[in-house]
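Take a look at this single chain in C-alpha cells; it is the form predicted alone.
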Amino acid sequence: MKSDRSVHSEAGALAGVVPSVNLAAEPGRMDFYERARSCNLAPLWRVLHGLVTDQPAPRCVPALWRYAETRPYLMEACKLISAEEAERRVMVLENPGLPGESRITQSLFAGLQIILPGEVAPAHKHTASALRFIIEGHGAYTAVAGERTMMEPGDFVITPSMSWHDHGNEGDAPMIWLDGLDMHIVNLLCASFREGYPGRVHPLQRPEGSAAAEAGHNLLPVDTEYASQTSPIFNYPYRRTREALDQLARIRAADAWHAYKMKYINPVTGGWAMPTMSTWMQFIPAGFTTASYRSTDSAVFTVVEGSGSSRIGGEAFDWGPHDIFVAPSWVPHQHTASSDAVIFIYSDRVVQEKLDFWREHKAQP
C-alpha cells in the first residue's frame, strides 16, 4: 500500500502531465523513472504543463493590509527591539499565499520599517536594489552612496545596488516608511553580496541636494557619464510629483484604464528610474473607476491620499490612506475613488520588458 507522501507526490506529478501521455501506462514505467532518478534525470512529460502554464498561474493572491492594523504592531517593535540591534527593524508584509517566504509577490519583497527619534540604522550594502516610499513623519534622512537626503511623507526614495546607505532620525517622532526590494530577483540568479560598513554611519562625501542640482532641471553636466542604469536622482519629492499629476488632470482627460497615472524616470535614458523595479504614481478622481486592467507583473499599491475600493479577481477591497494591496499577475483588477486618491505603486515590470515577456490586457470599458 502506498503512502500518502507516495500517493500526493505522484498525483502532484500527473498534475502538470502532458494530456497525450496514456496515464493507464504509466505504472508500467514507474520502473524506468526510479533508475532515472538514480542518475539525477526526470521525464518532462510528467511536469511539463506545470513547468510551461497555458497563463500565468502566481501563487501569490489578492492582500490588503491596513495601516491602522499594523502600525501598532511596528511600535510595539520598538518597545522589543533597537534599530541598531535590528539593523533594520521592518515589519516584512507577507502575502497570505507565500506564508513564511518574505514575499510579497513571488518577486518582491516588502516590509515597513520604522526609526524612532535619535536613532541610526547602521550603513550596510547589498546587490538588492531597494525603494523607500515615505508613509509618516518628519525630520529623519537615508545617506545613500556619501550623500543625505530628508524624506517627507510621499517621497520616492532610490537605494541603488551595492551603494553605502544609512537611515536616522534627527526630528522628534517616529519616521515609518515603505521597503521595497528585488532580493528574490536577486537571489534566484544566485548573485547576491552583502557588506556591513566598519562604522555606524558612511562619510558625507557630498552636500545634499547634489544629485538633484545635476540631473533634476533637465539638465546633466556636460562632461559628467552615468554608468549606473539606476537614476541618479535619488530622492522624488512628493510636491513635484503632486504637482505633475495636477497639471496632467488639467491638460488631458483620464485613461480609461489608469485615469492618471505617470512613471518615475532616469532623466539619463528616459527609462525607468530603477533597473528591476518599475514604479508609477497614480491620480484617480473622485467618482472615478477605472476600466478592468490586468498584466503579467505583480503590482504592490500603497495609497497616498484619498480613499476608495479596488476589485481584484472578483475580490473587493475598501483602502484608505497609508493603506497597501496587491494585484498578482494576470489577475483582473479595478479601481474607484470615493474621494481624490493618489497612489504609489511598484512592480517588477521593467524586468518582463527587458526580458521581451510583458503583457497586459484592458478590457473594453
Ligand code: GTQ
Given for the second form:
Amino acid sequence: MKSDRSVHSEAGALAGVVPSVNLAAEPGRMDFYERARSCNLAPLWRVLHGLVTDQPAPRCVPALWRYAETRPYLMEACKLISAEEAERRVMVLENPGLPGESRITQSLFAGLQIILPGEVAPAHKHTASALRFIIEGHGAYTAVAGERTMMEPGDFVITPSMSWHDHGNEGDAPMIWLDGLDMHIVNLLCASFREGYPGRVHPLQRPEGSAAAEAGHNLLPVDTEYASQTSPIFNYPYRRTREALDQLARIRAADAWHAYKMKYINPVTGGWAMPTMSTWMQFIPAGFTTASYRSTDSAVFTVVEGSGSSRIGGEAFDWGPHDIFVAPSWVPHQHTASSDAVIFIYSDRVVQEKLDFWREHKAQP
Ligand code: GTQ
Ligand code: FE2
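Given the form predicted alone above, what does the protein look like in the form predicted in complex with the ligand?
Now the full complex is given, and it begins with the chain already shown.
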C-alpha cells in the first residue's frame, strides 16, 4: 500500500487508481504530483479504489494453528524466560498474511499464554480489553479488580478495559489459555494507556465467586448501577455453556448455517458480553455440515471438543481439540464435524454492528 501512494509508483503498483484515469497521460502530470507532494498533498484519483474498495479486501488469510505443533513452543518458552521476566509469557498467533504485526486478523490479537506452577504474571492495567479462553490445566487463577477466578478448560473469562489484572498458577501443572485482545482497535484510534501495578499482585478485595453471585443467575442485585459496557459476569464456566448447547440441541433442529451457536451475553443489557469482541460457543453434531456462510467480521475459532474440517475460501483445514483457525472477513466458510464438535469463536462483529458496518451472507444450502 505504501508504494501505491508514492508518486514514483509504476502503473502496475497503482492498484487503487480510478479506472477512468488515462495512464498514458500520467507522466505529464508527474511534475504536478511532485510539487503537490512537497506541500503534503496527494491526488486521490491514483489511490481511491484502493481506499474505498468494492468489497472487503482483507490482507489476513485463512490459517490454522495445530495445538500439537504450537504447544511444544510454549513449553520451550518456559525454559527460556519466566512469566515475570516476560510480563506475559505469550506466543502470538500471527496471521501469515500479516507477519510481524501481532495480528491474527486485521483487527484482533490472539496469543497462547502459559504459566507454570508457582509463577505469577504481575499486575497491570490497560485500555485494551482481553478475553481468556482456557485450553489446558487446572489450579491457576486470574484476578481482575481485586477478585480471583479459578480457570478451568473451556471457561470464557473477561478482563475489562482499564482493570488491574494478574495471573497465578497454584496448581501442579502448566496452565495454557488463549488470549484475545482488542489492542489493534484501541491503537487504530490512538487511545491506549497502560500502567504497571507497584506490587507484584493487586490486593484481593472481594471473595472468589462474587461476580457470579451478583450476575451469574439471571438476577441482579436491586439498586445497583452498571455503568460499564462489559458484562459483570467475570467467568462463563464451560460446564454451564456446554449444558446450554446440549439442551438446545435436544429441543430444536440444527440451523443450516450455524448448527447450534449461542452468543455470550451481558445480563445487564442482553447484548454482547464485551464492547469490542463478540463471543460464541458453537456445537456441530457429528456428521453435520454447515452451509456456506460469510460475514464482514473476521473470526477466530478455537476447537474445544471433537474433530472435523472446515472449508475457508478455497482451502480445507482439518482440526481437532485445541486447534485454532481463522476465517477472514467476507471469505465463505463451512464446517463439517466428524465427531460431536464444540468450538469457541470470537470476532469484531460487535464493533461493526455499533458502526452500522456489519453484513452477512448465507448461501442457499
Ligand atoms: O494477560 O494481561 O496476550 O496484557 C497480551 C497482553 C495477555 C495479559 C496478552 C496482555 C495480556
Ligand atoms: Fe493485560
